Amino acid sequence: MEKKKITKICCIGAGYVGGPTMAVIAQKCPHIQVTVVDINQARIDAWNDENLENLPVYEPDLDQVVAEARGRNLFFSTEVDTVIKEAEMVFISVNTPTKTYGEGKGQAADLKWIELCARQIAAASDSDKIVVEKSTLPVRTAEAVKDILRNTGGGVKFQILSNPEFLAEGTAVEDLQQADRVLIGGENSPEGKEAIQALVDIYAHWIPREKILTTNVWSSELSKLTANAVLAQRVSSINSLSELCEATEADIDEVSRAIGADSRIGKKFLKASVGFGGSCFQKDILNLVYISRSYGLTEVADYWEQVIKMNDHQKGRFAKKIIKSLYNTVSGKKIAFLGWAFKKDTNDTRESAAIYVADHLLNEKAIISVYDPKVKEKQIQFDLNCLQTRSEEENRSLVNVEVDPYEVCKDSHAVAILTEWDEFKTYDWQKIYDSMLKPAQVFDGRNILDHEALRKIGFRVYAIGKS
């Protein structure tokens, strides 16, 4: 592969990773033409919408980055083959959901879209390319991509790199612009090292060189899964202790602050909650479990699987607490949900705790009213319908979505905080109390409200990890 500067990048996949990542690369490297391609016309139209409020991904400051680069050197297109053909570097950033069928169902990653991407790259290419894995992938996926490209590429040479994303939704733009580290894995050959350097040179336009780590492909792939697994493990660890705190009259926030003050531990990801969500944590741990089992490492698999079990337990425990506090029946009772996104500052709802808490309550015939500042009704109904617990008609009849939080809480038996949106702290809780059925109850699944102030108003308050 001739050494040359990268002038054209193609990214396949215009979702939560591909869109923001390419927008920041385009912003920081105005000399490189960056084109994001997707077969979903509606999604591409949304990225091209003049009204930046209609971008398909909500992230703070993303609209400003897109506004700066779009039309200059950042483009969004459905002309997949043409853009692949012209690019010297192709990022694969498509969905890799957990398999819902066949071998590895419920744990292994479904690599169908990755394989289709590899075959499309091979078919569209008539010049050498660097192919970069940007999706979250199981270890040794690069091997499969390489095999397809080298056997169907018609003599064109490909170098495969692993460049996992470490984005936290809600802070994705900041995470891209001021990354803790950039990880690039590639072959330990002259061609492999040259490909690695080409990607290093791109990131080096704004990331300090000492923060750009280079490894072999497999270390890079495993590092991504492990990073998410360890973060999720911290959440499940503190959530397991939250139940103990409730039983012993300890306070989980005080325990968290005490252990977080230890510099060896640190305070991040020690916030007790109703449970973690998002597209990566559960998927990556299940992937790690599946890989471990496939190598016969039963104890390793069991260890990581417990992180998921604790998370599921926390969501179920929260729902059961609501039911128990409402005299063991929620049938026909209105429960107000504040928040549906899996965390604040994002419109992503994948694996959100709210979905599973709602499902549990709906099984008990509760009537749920939802308000989230960034999640639309269509998405909420879609999330519930995906579980296939009941008919779409039944979900529509039992769940209503409002654009006014006060309307959501009116005439409810209980208010449940499912997402830690800052605006929830600023509400007129006296007004909410006055509009609710009594005894009015608040279940703070994120521990963000002033519980003493709520009790003075007259609320009964349940908070995670507090007696």
Ligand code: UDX
The other form holds:
Amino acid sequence: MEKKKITKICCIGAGYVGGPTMAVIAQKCPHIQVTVVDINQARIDAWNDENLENLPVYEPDLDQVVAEARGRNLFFSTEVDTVIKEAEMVFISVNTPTKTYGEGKGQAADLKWIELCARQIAAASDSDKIVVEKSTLPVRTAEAVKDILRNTGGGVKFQILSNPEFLAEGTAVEDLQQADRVLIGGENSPEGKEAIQALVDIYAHWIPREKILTTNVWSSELSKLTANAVLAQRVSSINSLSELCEATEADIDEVSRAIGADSRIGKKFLKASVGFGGSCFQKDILNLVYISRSYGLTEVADYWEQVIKMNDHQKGRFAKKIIKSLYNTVSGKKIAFLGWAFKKDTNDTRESAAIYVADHLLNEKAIISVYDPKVKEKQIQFDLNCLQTRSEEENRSLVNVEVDPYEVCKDSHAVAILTEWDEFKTYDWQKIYDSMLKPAQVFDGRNILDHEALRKIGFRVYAIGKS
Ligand code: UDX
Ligand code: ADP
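Moving from the form predicted on its own, what structure would you give for the form predicted together with the ligand?
The complete assembly is shown below, putting the previous chain first.
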């Protein structure tokens, strides 16, 4: 069998997954020309910006990787059709948000963009191609993509692979360069195996062969959803115990350390928080729930749905705690938010707990002032407007965003930590205390501050899972 040699890769979608992933492939495989395409001109311009501070995705060390490969064998373009046509391998890395309308609303993934992509690949191709699903997709999407490609592709042969992304935002470059594992799912036919091998060969440039797992397409697709579901379940488990700790004399950090020391459990993903966020956890679990229900597996669906309910409860509980501690009314009171991103070291805010906590407080007519080191005002307003809880004017008048954290805290009744950014720990908390209304309160939704030191200054401190 003639071995397929990949010289040109096209990636459709220049977002949090496509951008960093292709940058690392280009860095590690200088002999392969990697071009990332997107319909969003502004995004492509930002990826091409001379000033690496302006890259659309913030990830530690991403700027260096882009600096090394961009212009050499890494390119960003809006010429979607031309780039698809020239590539032997096309990655689909477009967004697959939860449906906001129709059948499966609020649970199923919206595959509109994937379908558009598949049709576009079919229309633009005049030679055989390997198409790689990189976006998180519900099980059996490859089948749909295959169907569209086979029926509209006019004689051209396509092999579909599933290569789910396991990178976590904030550590994307590290996760890509030193992956725990790479998963490649493909068809169990000679052509399928050849396609799998072509992708294995790419990753093998820097990932040890034993960490590259090959499976059938369905196992690969389902593994992505379930890996995230199991991780999210750990966070919801520890968060459920945080409420129990608050009601008793136990301390969640101590409990977490104690159970995490059991090597069967392990210490990762046991940090209690105001609730998990991000583009994957909620979406993937909802997909899992939807798929389970559609196969009539009610108990399975209910079981996983509880992980989401627990997370919603944790966010609501945090907001209620703030209200209760401010004498049951926050109307007209300034509340400072430190952090808006769904976790530190990223500018991504999708499903961030901060959005929901803010919404809850805004319903009670609080005035919110936000500082996040990497999130811009426009994004914060956009996130709140997306909820459609109130008018855009109201959001603008109730929420203000500052570039100085001390300004945000000044004259506030309470400071709430929503993201675990390291810099929050090193602030001059005495100065913050002096500038606040009294009693000055801190609500640490990430348990990152030195609570004893804060109490010594005079703060009233509430922390997750501490009585
Ligand atoms: C996740 C998966 O980890 C990754 O493998 C997959 O490819 C995409 O989805 P990501 O969404 O970037 O990555 O973030 P992750 O680090 O998993 O955190 C998700 C959320 O859980 C964040 O809001 C984080 O703050 C929260 N979290 C995580 C906790 O509250 N406690 C923890 O112990 C760990
Ligand atoms: P993710 O976190 O999955 O990477 P993002 O929203 O950050 O999601 O990125 C997805 C990108 O895919 C967006 O920049 C969007 O403009 C792009 N995109 C969506 N559909 C298409 C399409 N048909 N052709 C090209 N780009 C697309």
